[in-house]
Amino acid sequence: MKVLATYSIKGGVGKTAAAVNLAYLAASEGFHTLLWDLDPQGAASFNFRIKPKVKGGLRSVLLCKRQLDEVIKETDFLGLDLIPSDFSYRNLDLKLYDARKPDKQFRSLIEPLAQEYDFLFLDCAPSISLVSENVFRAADLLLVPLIPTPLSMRSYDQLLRYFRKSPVNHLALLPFVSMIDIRKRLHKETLNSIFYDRKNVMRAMIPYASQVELMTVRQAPLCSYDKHSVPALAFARLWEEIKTHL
């Protein structure tokens, strides 16, 4: 089993968007895929019209009274479940730090699932803290959505500066083009700049768009059922791109 988290610092980069379409993506493709909304405002779950709540939260799970695989949902996707997020997830840090090896936590509960789902993909709340200290050991590849603005690269860069102290061997960060707007000057300019600055920085990128933001109203994956629109084409680039580095 694979595992992907998108993550970042920043809040507003489109993570959630990129996990819920991917997640489909792959499960379309026949592979067996998991999502765990990990964000405690749960728009994950929101666009998959399950409720964002675990019965005793994740701290039941933590304290080792259920399976991870007991909160697992089915989506209306064939090959794709969920695991909800749940509003006590906010306090998750403090319910890691009461365990033993609190930063290797997730993987441990994980990897009972490693035999029946192909792909996990890890739905993260904008944070560093104990929290993503667990994902970034749980997953393989890190997804970092970049918006080609000041603000979101100096995030990327505090992020960066903390791997460098703080190695993960294993991982392998992924940062990519999110919510890009080519009308936008700023947008062009700090475009130029990722590239020229970044060599790993992914060529698909995810473009600022109104069908984007109506997945909401659907309450699916845009690319479930606009498959053809730009933002769902620049999806499926995105992930024929990341399986390269699987």
The other form holds:
Amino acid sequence: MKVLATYSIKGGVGKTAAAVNLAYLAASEGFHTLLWDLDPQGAASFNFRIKPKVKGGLRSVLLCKRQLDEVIKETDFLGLDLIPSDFSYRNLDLKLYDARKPDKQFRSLIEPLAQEYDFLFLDCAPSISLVSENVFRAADLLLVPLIPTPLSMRSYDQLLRYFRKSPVNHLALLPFVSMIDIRKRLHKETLNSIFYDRKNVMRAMIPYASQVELMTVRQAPLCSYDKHSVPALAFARLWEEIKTHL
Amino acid sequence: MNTLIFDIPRNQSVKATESLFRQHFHLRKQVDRVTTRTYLDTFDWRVFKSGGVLEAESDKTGIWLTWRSLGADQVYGRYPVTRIPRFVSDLKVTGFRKRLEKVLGVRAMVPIVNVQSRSHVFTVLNLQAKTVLRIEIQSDRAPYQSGGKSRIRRKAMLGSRIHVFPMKGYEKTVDNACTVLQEKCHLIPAVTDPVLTALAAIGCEPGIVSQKPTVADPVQRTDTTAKYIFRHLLETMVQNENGVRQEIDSEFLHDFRVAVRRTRSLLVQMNNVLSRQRISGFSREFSWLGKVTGPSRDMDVYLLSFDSFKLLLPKEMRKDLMPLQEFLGRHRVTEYQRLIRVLDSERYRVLKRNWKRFLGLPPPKRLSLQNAGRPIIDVASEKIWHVYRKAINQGNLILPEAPATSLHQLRKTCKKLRYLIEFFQDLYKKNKVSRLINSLKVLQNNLGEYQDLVVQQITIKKFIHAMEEETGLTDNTRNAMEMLVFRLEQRNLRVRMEFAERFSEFSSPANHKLYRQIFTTQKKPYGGTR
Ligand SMILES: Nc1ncnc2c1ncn2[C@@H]1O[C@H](COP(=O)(O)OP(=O)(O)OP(=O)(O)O)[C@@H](O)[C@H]1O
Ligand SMILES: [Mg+2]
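Got the form predicted on its own; any chance of the form predicted in complex with the partner chain too?
Then the entire complex follows, led off by the chain already shown.
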């Protein structure tokens, strides 16, 4: 099982949009895929019409009272399952502190799923915290959306500094350009410098498009109902490129 | 869990059933579709025997491969495919494939029966308009066999049923639906899985392949018993011939050759049981058959091992090995053509005819041969004990610097021993014999791997020359193949070092005691010589 996390320190950059569509694309190719909505706001769960609620809350899962397997919900899409978000996730950090090896909790939690699933996507809440440290240790790939603005790039540099200080073995960082609007001069200029400086940024870019916003109305992955739209094709290209890094 | 299939009684209409169900659940109609369900299994029914069902369901929109339990209480996986796969290796590398591979191995999935079905697909939604259950009403046509010349496609219907597809995390809905289907819609939980109904309709009984011969009567005459086993082995050969000819998968030739080897092995042991003159004639012919079927098997084996060969090389070198695969594939084709000529040959036909005739002859009344009339248990025990002693003696002489040939000799003896024990295992206490077989297997695995590695090194070197002559060889490919030989050699050394330990387990006092106990202390009602 490969673990892919969508992550950024900054909020509202397209993490959830990417996680939802990429997970859908993986499943539609026949890979048994699980998406874990780690954001207490439950945006990913909402996109699949699944109630953001875990029976017994987070406690019961972390204390291993319930196997993670028992809280999984099948989505409407063949081969794609989801672990819903829960409001109690907002205290996830505190709960992890209580655990014995606080930064390796996730790894052991997801281990039993490795037989069953080919891909696990983690959709994270923005911030850098004990939760994200757990995610870094559990993930094979970290997908980081970058909006081509100086502010977004600054928080990416922050992340790079963090990894320089406390490196995580085996974790590959895959940044990609998200919500780009080529009519904006700022985006264009920042984009040039991104590709000039940072070689590992992925080729595929997700454009700013109203269809992505409308996903929250349809409550389904864009790639499932409008797969020929420009942003859906962009997600498909992104997925193809990600697979070359696995 | 209970079955998720419910039969609609013949006197109840599908429409009526649907509307009864609608009174309790909010159904949303998805599609009406006409599908062809193709049930798949291996020649030796591996899916069925593991309690599963494998079905490929095709309609206009695509093909889905579903693997579920027999009785349909569990779905192990459902998987979109672009065409009906033949081998596990035709599927993408996923967890689904790995699990399925454990059941199928290298065997091909063969269509066993096709059913045309008209189905209505419904979903049940919850308040969030999320699907929590899928339901399919299926009406099956009479099935037909694939590949058969006359595709009998009668209009007759096999019956209708409702298939409930549960969704993980919404178990309560499933339970409710099943209750409603039974209590309110008057449906009957299916007693027979649809695949069994379909197979019955074409007169096919699943799970039937020739089993191992059972020799259970300890006082039966040895010559009669031997002929019984030989007949079984001949049957196995004949059964597998077709699969070899059609090249369904590599196991047919393998099983064919194992039957030939077993026949030869037992023939050698029967020199005082059956006419010596006849035996030597048949031995010669079976040895010929073993030899002429060898090269095809070799190609199969090298092709099957190709992936593991690749893994022995550093990543960047693996692609350079591809010409080898192509070479093997090409030669496999010509070897199989040669093999089929063997199967069509007069010599093979005559061998089969004479052998069959010989095995059908009634046992002679006047016994001129020493062992022919003795009870099988005496002769079997004697032979096994003898071959076991031989293996021990051969093994004891193998010192760390002993040449490969002495290990090869021991390997052959062990194989003989294994066949003998397996032929006659039902004459002895089951748990004791399986202990013996297991300890023997461990040694055999070591010897087998050792010998394979020795042969592989030599063969790959031969391939290098052959490829050079046939098509030329790039430096990269030559390097990759030489590297492969080197890696095989390293493995070989490791396996060789493990031998001493494996053999000391096999020749342990405890094991020895067991052999002695089982094979030398039988009752001797006819006073055998020992
Ligand atoms: N490519 C896009 N074009 C237009 N709008 C987008 C695009 N991607 C995401 N959005 C919208 O931007 C908002 C934030 O997107 P999303 O939820 O995917 O980001 P996020 O990084 O997961 O946010 P958060 O940090 O809150 O979890 C949403 O309203 C979404 O509909
Ligand atoms: Mg989000």
